[in-house]
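Let's start with one chain on its own, the form predicted on its own, as structure tokens.
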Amino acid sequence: MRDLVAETRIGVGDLVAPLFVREDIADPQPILSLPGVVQHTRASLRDEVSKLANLGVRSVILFGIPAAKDPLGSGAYDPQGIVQLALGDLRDDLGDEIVVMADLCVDEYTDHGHCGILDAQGGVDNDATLELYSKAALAQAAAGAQVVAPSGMMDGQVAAIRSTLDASGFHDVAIMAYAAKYASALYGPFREAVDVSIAGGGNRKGYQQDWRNAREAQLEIDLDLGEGADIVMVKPALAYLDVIAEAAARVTVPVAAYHVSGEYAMIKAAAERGWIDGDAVALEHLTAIKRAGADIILTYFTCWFAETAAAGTIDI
């Protein structure tokens, strides 16, 4: 009876798997703060995505870790950059069987850890950075990305990327904008995963959103929609269910939410200590995000969910 009258259901098709691919390793490398998640080689990434596709997962999003970093983050737009090569691998393997997304930022590729070009004062130059993002979007689309996901929170990034893609004939490549991305304390494990530290102990509060503000998030979402975003994202997810719910009630495009590394790691750490039932809490988190209105959920629990759903050992 509870299942019959349940208001919210979550399925494998709602989830996107964030995956990391690294340039200079021979074997997958575990990420200590993200138990069960690894930095993949190109070969192991191909195996992982084929496995996910066979489990019914419909989409993955790629993050790259280059062998070398520089002030401009040139690996983000190099046609031979690690993500571009991995995109080509996955499209060769799976074609349109799975939607391949690419995170579009340069922080993984810069030696200073910021999401753009630095000015003389050490701050991020918003307008100069847009050119980098446009070049990265073009490289990702040419490599086979069906969705590019600008995450740097630069003003005007969606318009610049859309213009570049359209001018180059990539009209069908969608943009999933990190429209409401907060300057959250929940990103620590992710930064370990992509080997990022911000030079001089700095932060990204100058361009990511103040976590105390909700109305501002809706303004940012509207700006991205006006520039041509096809999907808008709220990040993190669980601490911002109010933002997700309001966006879902207002907009007519799909709303994505990123259940981020810190949200995943806290569940894993507490479960390891026997303080919680990790599987039950993970399902509760994901269902809450769906209940709030998210159409798409990026989560490190994607493989676990798909495996346990296929085995019939999870009550969904």
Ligand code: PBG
The other form holds:
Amino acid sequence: MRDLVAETRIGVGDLVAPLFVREDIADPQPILSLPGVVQHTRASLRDEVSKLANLGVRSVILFGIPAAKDPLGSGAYDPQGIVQLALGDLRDDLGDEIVVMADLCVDEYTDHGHCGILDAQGGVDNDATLELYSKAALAQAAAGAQVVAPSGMMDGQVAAIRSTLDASGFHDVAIMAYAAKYASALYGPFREAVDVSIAGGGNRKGYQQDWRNAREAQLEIDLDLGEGADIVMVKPALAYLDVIAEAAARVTVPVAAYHVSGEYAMIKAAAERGWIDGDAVALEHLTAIKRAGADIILTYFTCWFAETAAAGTIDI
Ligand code: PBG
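Moving on from the form predicted on its own, kindly provide the form predicted together with the ligand as a structure.
Let us now look at the entire complex, which starts with that chain.
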């Protein structure tokens, strides 16, 4: 009876798996603060994505860790950059069986860890950064990304990327905009995963959103829609369910929510101590994000969820 009248259902098809691929490693490397998540080699990434596709997962999003970082983050747009190579591998293996998204930013590739080019004062130069993002979009599209996902929160990034893609004939490559991305303390484990520390103990408050603001998030979403975003994302998820709900009520494109690394790590850590039932909390949290209105959820629990669903052991 409870199942029959349940208002919210969550399925494997709602989830996107964030995956890390690293240059110059012989074997997958564990990420201490993200138990169960690894930095993949190109080969282990291929195996993982084939496995996910067989379990019914519809999409993955790739993040790269280059062997060397530089001030411009050139690995983000080098055709031989690690993500571009991995995109090619996955499209060769799976064609259109799975949607391969590419996170589009430079912070994993810059030696200073910021999401853009620095100006003479050490601040991020918004407009100069748009040129890098356009180059990265082209490289990712040419390598086979069906969706590019700009995550740097530079003003005008969606418009710049859309016009560059269209001018090169990549009309069908969609843009999932990290539209309302907050300057959150919940990205810590991700920064370990991609080997990023922000120069001088800095932060991203100059370009990511202030978590005291909700209306501003809707403005950011509207700006991205006006620039041509096909999917808008709110990030992180649980502390921003109000923002997700408001977006879902207002916009007519799909709304994505990123259940981020810190949200995953908190569940894993408490479960490891036996303080909570990790699987039950994971399911409760993912369902809450869906209930708030997210159509798509990016989560490190995707593989677990798909395996559990396939085994028929999801217990609500
Ligand atoms: C930036 C980016 C970040 C995440 C995704 N893209 C980190 C940041 O803004 O510092 C975080 C994802 C997570 O915490 O799971 N390219």
